[in-house]
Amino acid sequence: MTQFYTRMGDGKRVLMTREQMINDLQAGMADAADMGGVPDLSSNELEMILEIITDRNRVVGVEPGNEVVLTYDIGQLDFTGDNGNSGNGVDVGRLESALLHERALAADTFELAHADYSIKPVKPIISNEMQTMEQIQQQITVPYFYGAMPNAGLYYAPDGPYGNPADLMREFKIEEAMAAAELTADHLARDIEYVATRMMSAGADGFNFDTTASAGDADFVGTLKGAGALRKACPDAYIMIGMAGESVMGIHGSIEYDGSIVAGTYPHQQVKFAQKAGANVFGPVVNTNTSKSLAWNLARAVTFVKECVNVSDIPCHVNMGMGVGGIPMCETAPLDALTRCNKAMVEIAKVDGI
């Protein structure tokens, strides 16, 4: 019986038969369709994913004419950070990293980022970041954004001024936990407006809100409000909202944006909120299950993302990297798995970018 090398969700290399992969493809698709209430993939689409996974070449690519735009988050940290931060430990400055991505790695876009990649720690050093943005913009040609995580968790105790909802709920202080989340959402929105508008005034081409809703539904609402304020203040800003997971955690549970509860929403629903906030691009995320195969994870991810693309009125640049988009959860993604997942997202889910 013919077997093919493939991957597990943790990156382990394994051998599987076509029949085993077909079973996993169907199971992964069914999981996404059931959880998100989205349509199944067609039999032809499942067959396309199977052909991509079983391709004997180590690296695969899209057909000519199907190339998409590449957007990046975390900026220069993929060079300068060590292996614990998905980096390579290369000691170069932020200017050098930006120019290397543009001129050596053919990046379509890039972004400036602070080592502590979140809105809150950027606020007290905003003048330094503005100066760096202005200097690099003098030398770079590709669209150059500023990027940061909203990271509402930094506003909770012990790092922030508001009670931690997780601690409060353990004490059965439910109303206090909800109130803390609401205050955090408003505070986050104010800080986003402060940071983002100033970076735009320094010459940024746009702003990338990375890992949105990592701290749950209040994080998502705060980001949406902040992005909306940025859109009003800077009508020409290019706003990217990328998510942290396929479902928004209900830490608050009933907090709303524009009259709708955001907790429990999936990519095809999240993108509608991003559109209302004024985003130009949405980054759907589907998390990888480390105990499942590449076939299972990829079919699940494509099922979610395809429906997101179908209902979206703005471009969708799917988040593809360690632990998302079907790609194994390891710091340096295996090239064989990475290219297969990218190809499937482009040619089956029809994403606008990666």
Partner chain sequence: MEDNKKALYDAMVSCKVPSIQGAVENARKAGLAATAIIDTMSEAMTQVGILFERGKLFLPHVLSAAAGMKNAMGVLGPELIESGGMSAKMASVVMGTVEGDVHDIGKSICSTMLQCAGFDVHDLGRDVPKAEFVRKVKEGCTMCGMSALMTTTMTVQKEVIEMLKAEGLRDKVVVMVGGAPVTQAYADKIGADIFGETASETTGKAKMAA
Contents of the next structure:
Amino acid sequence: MTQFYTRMGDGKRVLMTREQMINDLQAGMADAADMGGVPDLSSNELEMILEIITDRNRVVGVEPGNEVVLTYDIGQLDFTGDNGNSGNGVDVGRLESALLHERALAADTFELAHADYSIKPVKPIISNEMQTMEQIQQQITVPYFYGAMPNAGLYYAPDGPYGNPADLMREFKIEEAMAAAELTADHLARDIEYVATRMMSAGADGFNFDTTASAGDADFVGTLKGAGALRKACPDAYIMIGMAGESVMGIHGSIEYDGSIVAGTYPHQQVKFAQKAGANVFGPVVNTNTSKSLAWNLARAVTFVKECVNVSDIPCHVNMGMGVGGIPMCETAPLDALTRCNKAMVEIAKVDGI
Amino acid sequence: MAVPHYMTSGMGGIRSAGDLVARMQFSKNMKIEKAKEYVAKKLGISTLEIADEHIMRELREELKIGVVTGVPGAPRGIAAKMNIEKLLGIKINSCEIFRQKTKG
Amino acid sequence: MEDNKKALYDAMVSCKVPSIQGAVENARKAGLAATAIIDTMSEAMTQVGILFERGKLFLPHVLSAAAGMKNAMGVLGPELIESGGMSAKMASVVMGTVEGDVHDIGKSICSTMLQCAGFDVHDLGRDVPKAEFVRKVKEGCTMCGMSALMTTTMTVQKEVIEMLKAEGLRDKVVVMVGGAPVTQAYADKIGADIFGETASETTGKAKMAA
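The form predicted alone done, now the form predicted together with the partner chain:
Next comes the full complex, and the chain you just saw is listed first.
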């Protein structure tokens, strides 16, 4: 029986038959449909994914005319990060990095980021960030954002003023934990407004909220409120809200945005909140299961993202990197897997960007 | 991961018209097809051609909206963005601030 | 009797402490044995874990159910001992997020699920110095669970394993690793015994290893 080289979710190369892949495609799709309550893919769409995965070429690409916009998270840190920080350890400046992405790496947008890449620590150095934004805006042509993670974890003990829900819940202080999460959401929203409006006054095209809801549902609510405040203060700001994971973790469990509980929501539900908050672009995430095959992970990711794109009134730029979007959880993502996931997201899930 | 993503499905930024399509997505919430159609119409070419480096290189130089390599006299940065504003019929924040600062 | 068991099960899955307490009292009044009450609650706790992982229940719910179970154990403990129904803990487990890493939500969920499965859990919290894991193993923990959420800190799991080897303790302890960037391949590479993709998978594997 013919076998094809493919990957597991941790990046390991394995051989699988078409039949094995078809089984995994169906199982991955069924898992997404069950978890998120989203429609199955059609048999034709599953066949298309199979065709992409079993392509004998090392890399695959979309047909001319199907190209999409590429936006980037984490700013210059992809170059400068080192010592396990998922970067290349090349200590270039922020201007150089921005222009390299624009002129050498074909980026459609880019962003300025602080080494800590979180909203809270930007407050004390806001003047430096504004100065750098002003200078780079003189030289860059592509849309240039300020980017940071909302990272509500920094508002909880030991890093912030509020009790840590994980500690409080361990002591079964459930109500105190919930109260701490609510206070954090409001504090985060205030800080977002402070940082984002100042960066806009320095000439930023907009703000990229990256890894939203990494600290759970209160993180998401705080970000949505902050984004709403930014939209009100700066009606023309470009706002992008990208998620941390496929489902919003219920650390609080019942905190609401605009009258709806956000915990447990999946991409097709999250995008509605982002729209309401005034986002222009939403970045859905689907996590990769390292013990499952590329076929399983990709079918699952496409099932989730396709529905998100379907119901969304704003463009969706899917997160495609290490451990998300069907791509293996591997810092040096295998080229064959990455290009296959990318093509499937564009041509089957019909994303507006990556 | 920038290189494989670009090679698989990227528009190409200022190598073609990726930045322009991105601006329409972000400023007007346009989905990809609509944003491409809008930009293509403004450029007077087809939606297939807006990601064609050969066509866009010449157009970008002609329209003074920024090119990848250093062409003498061809604007990049704030000057190119001011031309993009006119081309696309949008306002760009950094240009607005630049204008405010240079107002007599 | 079956109705009482069902009411108890449903109360646990509803994750409301007063309801759980009420259901335990009713079951006792109806003459349900303490062991049967605890068995029913454990079964329900497994279901709570499944619902949590499927995004139908959230962390406060899991912890509320765990709190209800803990309260019941307090009330039923003497009766269980008297009847000989109080089984020994499955194993003593030290749990923690490794040093340099402050992400401990996933690890805390795992600790709670291990506890509900009958393990004696010593959760050291987050940013735990390497030597602390070794110390707890020396004190008698036969399982050591380490979480890491970053590529920067996952290497610490390997360092702790090396320290356990250096102290001659490696063969006396089952090492479990988990966290977002950790994979089965990495667990194999560093010589861990158990890799868990999720809290319930880890608990299931720990039960088999105990």
